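Let's start with one chain on its own, the form predicted alone, as structure tokens.
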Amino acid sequence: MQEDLIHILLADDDEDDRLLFRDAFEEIRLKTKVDTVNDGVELMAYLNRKEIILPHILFLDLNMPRKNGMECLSEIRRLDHLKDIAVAIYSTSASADDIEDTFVKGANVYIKKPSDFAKLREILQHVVSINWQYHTSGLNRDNFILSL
């Protein structure tokens, strides 16, 4: 039954946008499995820990306390068993360095956070559709930042 499900792991230190993730998921029509965690320390054990399985798409806040998301981009690129998922960098951020940065430390999309939840929905609903093995083999600049 697991294997039918699309899992979702949200990495953000902020407790309302983790409400509201989770809020917008329930109300998409695709069969997901949403997990968070509250900062890059946190995130990068759950990573690591052997029994889990991984995240089909990893939602990751830049400005995190203990270790931002620019530290854990990096990280989960450097280890074998984390290089292949899907990342999409969940932002407050529309900095042009943050975005450049992002794009070459390997992230597959960059979303600037909505500010109204229909957006934040549609934006949701649309990563999940992608279809991430045909996004990445041509990934460029100009699908990098995904605006809806």
Second form
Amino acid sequence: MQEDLIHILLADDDEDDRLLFRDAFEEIRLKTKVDTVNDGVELMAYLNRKEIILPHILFLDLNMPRKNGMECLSEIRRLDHLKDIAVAIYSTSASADDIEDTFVKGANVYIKKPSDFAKLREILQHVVSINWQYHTSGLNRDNFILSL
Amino acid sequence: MRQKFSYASSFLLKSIFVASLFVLIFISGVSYNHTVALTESSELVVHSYEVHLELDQLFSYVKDAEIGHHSFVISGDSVFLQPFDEARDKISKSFIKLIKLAADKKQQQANLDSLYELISLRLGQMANSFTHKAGTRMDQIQIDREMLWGRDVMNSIRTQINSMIALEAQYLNTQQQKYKYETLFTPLITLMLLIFSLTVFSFSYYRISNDLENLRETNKELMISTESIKHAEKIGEFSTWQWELETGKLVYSDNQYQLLGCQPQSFEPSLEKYLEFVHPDDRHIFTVGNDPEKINKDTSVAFYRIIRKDGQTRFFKSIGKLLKDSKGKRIMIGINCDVTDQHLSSIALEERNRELEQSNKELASFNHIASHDLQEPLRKVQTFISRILENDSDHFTESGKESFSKIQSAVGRMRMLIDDLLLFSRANKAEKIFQKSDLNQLLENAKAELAQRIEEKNAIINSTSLPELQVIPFQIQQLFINLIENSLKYSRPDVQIRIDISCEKTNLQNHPVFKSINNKQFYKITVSDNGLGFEQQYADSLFVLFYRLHPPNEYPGTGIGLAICKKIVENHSGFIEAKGQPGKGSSFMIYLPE
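The block above covers the form predicted alone; next, return the form predicted together with the partner chain.
Next comes the full complex, and the chain you just saw is listed first.
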């Protein structure tokens, strides 16, 4: 039973976004376990705990207090036990600089937070159903930004 | 050129004067000789006449004696002895005179000796006859004999005197001939030399007056240039100075004093005196840099402050240049400029630059707010609206549904505005990295981005070949997107949309508004459609930010798209213009420099 669950972790400082994120997953008919942390410092503390099972997919907001998403991404890709986690950037902005930076730093996909709940559901469902092994090997700048 | 000429002229004049001096000395010599000759000649004539006269005199004395003798002989009266004695004295005196006159002529002396003998003989004869018969009359025979003798001797005396006169005349003649020959060429030579001298002097006069004229001209030019330098110094607020490093002697132009707030030449210039005017904090510039022994640099520049006599602080810039004169002495020449105005305005400019940078930073942070912080609540509003509509719209009343859909469209429009504003500000400030790009490729990218809408509208887009240009690729792509989007949006509902994109070269020479500098070549890219078009009078307003020709409920839009286009084209040093015909279509012309 436990093995079938897809572990999902969201790091976002915005309470409403965390709520919408959870709601969306509840409506998706997939066995997922969603955890959330409130900022970058909390995220790194969580990931470095011994007893937890590492998430399959990490959704990472960029704009967070204390430690922002960009710093977390760099740290995750540096650490041996974390570097294989699939990281989906989950941000309001889609500035060319942010996209370029996160791509270079090794994020797997870039999601611009949609302004429609149905669309959000759709995107999250898509992300979860991606075969990450395959996706990562063929990653390039063109399919980095997720648009449906 | 002129200077060279003057030098040549002065050399020429010197030569002329030396030559003239020699000529004059020569003429003087010749004239002196001539005069001496003339004097000698006239003396000779006088001498000759004196001799002649004296001889005549002598002969007449002899005759006087003769007459006295005759009378005595005939009458035997001793009264007649008295004239005879008188004549004898005179004859002696006359002889003494003649001997003096004939001192330098041997032949004449000899003649004189013979004459003396003859006269002595005659006088002896006469004396004899007196002693013979004093108081008694001679008989006829005695008288005849006395007379006969007398006649013979007298004849000899006459002949002797005549030959002497002739000899004297001959002397005179010979000497006259000699002088005549000697002085024959003198007047001619003198005349020729005189003419030569006159010519030389006239020529010299001509040259000198010419030179004087030139000098006057040059003087005038010099005066004008001096005046204009003075004028320039005043207007340009600068002054000139010369500084002899060995002696420390300084020379200032008048304006130097005025720059210091003093009367021209009101003090003796010196480094020490100048330092008194320099701001105390800036004096080290001079004490370190101006030790005459250590100045080696060809040019030196200094910035410092001056406190003028009236207490005003001014900013000065000095530029000096080191020169060596012909004797190897080092001279520094230079100018001092009052750069207060420039300095203050550059400070003001820096200040304004700082303000501008500050406001740019604020603008950038505003962009960030617009892109992130404003979008975030808006996105949430939209997301929650979408959730409510999905889950709860069944419970709404009709009017509630209507209000809700209006809320939704208003929020959508607000989002569009924010997105477009962001695009506009990005076109404004994004780093301008120019790359050689194929415009055909950028157009294809633009079409790919709009593929869905092109398909929806069933539009036909034709394009001719576009050039490769040095551009900011993403901006030109945005330009194509905005223009095509514009054509898609403002189309006529019942007409198939056609968009034509073409390109040609032009130099904008005959363009009424845009004027290219130095005949630069431009690519004119035209994007035209068969849509709604517009009244030509609105053509320029189209590119103004937020300007709209249509109400938003008819044609959704923000009035930013074309403003972005204009910005992009300006970023590329190009121009954009629009032409429209209502109900027929519109064309947008982009001019990009080659």
